[in-house]
Amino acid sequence: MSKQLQLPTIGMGMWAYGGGLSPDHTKDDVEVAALQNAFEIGYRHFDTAEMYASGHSEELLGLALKDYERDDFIITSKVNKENLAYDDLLAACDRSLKYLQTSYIDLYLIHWPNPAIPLEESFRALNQLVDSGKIRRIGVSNFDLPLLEHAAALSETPLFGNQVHYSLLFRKPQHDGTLDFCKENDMVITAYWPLKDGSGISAQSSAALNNQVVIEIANRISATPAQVAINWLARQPNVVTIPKSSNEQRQQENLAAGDIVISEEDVDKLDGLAT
């Protein structure tokens, strides 16, 4: 199996599909239909995790994909930080494969670092999973620059990249060197929470939607504020983003965000929004 992998600039995040941290089956049919709508309008990258609804998010993606050609889609999943010991990580990957009803995961990430488990042990398992064909590429998530450098050194295949909170109104990866390191080493930054600022997970995912500069630019070019914020990320080299929606109209708008045209003058205004 080829280890080449290129993510679309805009994919679909799957947090809250199937529940929060615990499974919720009450909307299964609706959410499978939402995923299949996303397939039909052109989404090809879906980002899930064993943490999301304790695996039920993965199950829903597997159900939605069962009548589609698996190789047409890119699946990212993530292993819990509690499961980073060698045997635990191998078992976690097998569970995810079962939930997803697939023989391989395109991109498998360490969801959060765990100082209690040596990274060397985790990568021994990850490297084995690549060798066995169960995963195509290895990545990490929420790693700071020193940890990212360490992970890159331990991965026997080129480390794919780092999934982090990065947005128009939250620029930490720019300031701490993570973005530059990824560019210099041909790695990808996958930006989650593309509409949020740094207020944390409890805040509404709408900071960019309420920003007056974003609103003014959106109105001027007949776009939505969300499209402006997503486009700001998608136009950057080595950056992709994964907005989440189960609403058909918003799915379409998010995917089309990469096609809107923002003037260099307005890009400069957007660049100046966060410091």
Ligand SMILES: NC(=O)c1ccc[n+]([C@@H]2O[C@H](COP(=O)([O-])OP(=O)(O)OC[C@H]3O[C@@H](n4cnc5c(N)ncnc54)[C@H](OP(=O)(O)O)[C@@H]3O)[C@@H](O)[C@H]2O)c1
Contents of the next structure:
Amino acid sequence: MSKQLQLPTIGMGMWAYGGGLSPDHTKDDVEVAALQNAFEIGYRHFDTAEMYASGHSEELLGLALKDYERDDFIITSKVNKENLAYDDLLAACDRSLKYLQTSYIDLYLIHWPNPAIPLEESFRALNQLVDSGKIRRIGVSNFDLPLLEHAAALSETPLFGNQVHYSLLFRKPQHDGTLDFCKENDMVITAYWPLKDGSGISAQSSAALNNQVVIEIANRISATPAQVAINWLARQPNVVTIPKSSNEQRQQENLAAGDIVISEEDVDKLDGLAT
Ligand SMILES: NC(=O)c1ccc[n+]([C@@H]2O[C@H](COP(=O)([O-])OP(=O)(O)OC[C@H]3O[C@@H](n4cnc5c(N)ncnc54)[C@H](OP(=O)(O)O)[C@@H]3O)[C@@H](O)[C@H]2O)c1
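What's the form predicted in complex with this ligand like, now that we've got the form predicted alone?
To see the whole picture, the full complex is given below, headed by that same chain.
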């Protein structure tokens, strides 16, 4: 029996918390406070990875949430594609658990596929981690549809879903069948880069936030362009999203995106923004 896991439609992304690819300790206090603020205002899902700041993102999350009830929040973390061999994967998970100061990770993902390591071997380790209670659910990230189908067939416990780039202006998961496959198989798409462009440039220069249609709709309904972009994802079945912010005001703004009301006519306009 697989454990029930319900992700909130809007969670907290954690790329750039604690540094980029390597750790940066200069903002630790501020970032721990930002994560605690996120929890206090209602965020319940935190998305990190061993890759983020080489584990320091996980460390900050562990520090920030160690005094809250563990069952009150959900952690997604991800194993590096270099660590997908059986022993490496088990060791990576133990490191993440230590950094996160917890005995289990709710959702553990293969961050990127690695053709050099047979997926069967990685899933043997992942299923072992489920059996031992160290992870609750297994998922993948950045898997194309054929690989997602292969992974779903391999996982003893039902595969939770796929974390992919999907946004108002980037519709690949709609076009390549990933979204339909997930809906048909009761899997969740976690949409990353809800605000940024595909190039990963800063959200302030994101095409979605500067799009005239998005701005016009946002102004008319007293929302912000970011809220419109997040809401467009959060309203879709089988889709959740994880905008990152370490700024209290923007954390609040992003979480409230779930409550804004966009008319069907405006949704149609947004649907038509990308083909
Ligand atoms: N699986 C994968 O391969 C993968 C790849 C990329 C990302 N991810 C996950 O997805 C999460 C989201 O992606 P991301 O963090 O790269 O990009 P994002 O959430 O699309 O954008 C984050 C950027 O937007 C700014 N921002 C946040 N709210 C805003 C608002 N309301 N108005 C204007 N700017 C705003 C943030 O700055 P402030 O912090 O200053 O607000 C930050 O610079 C990541 O944090 C990570 O957890 C996963």
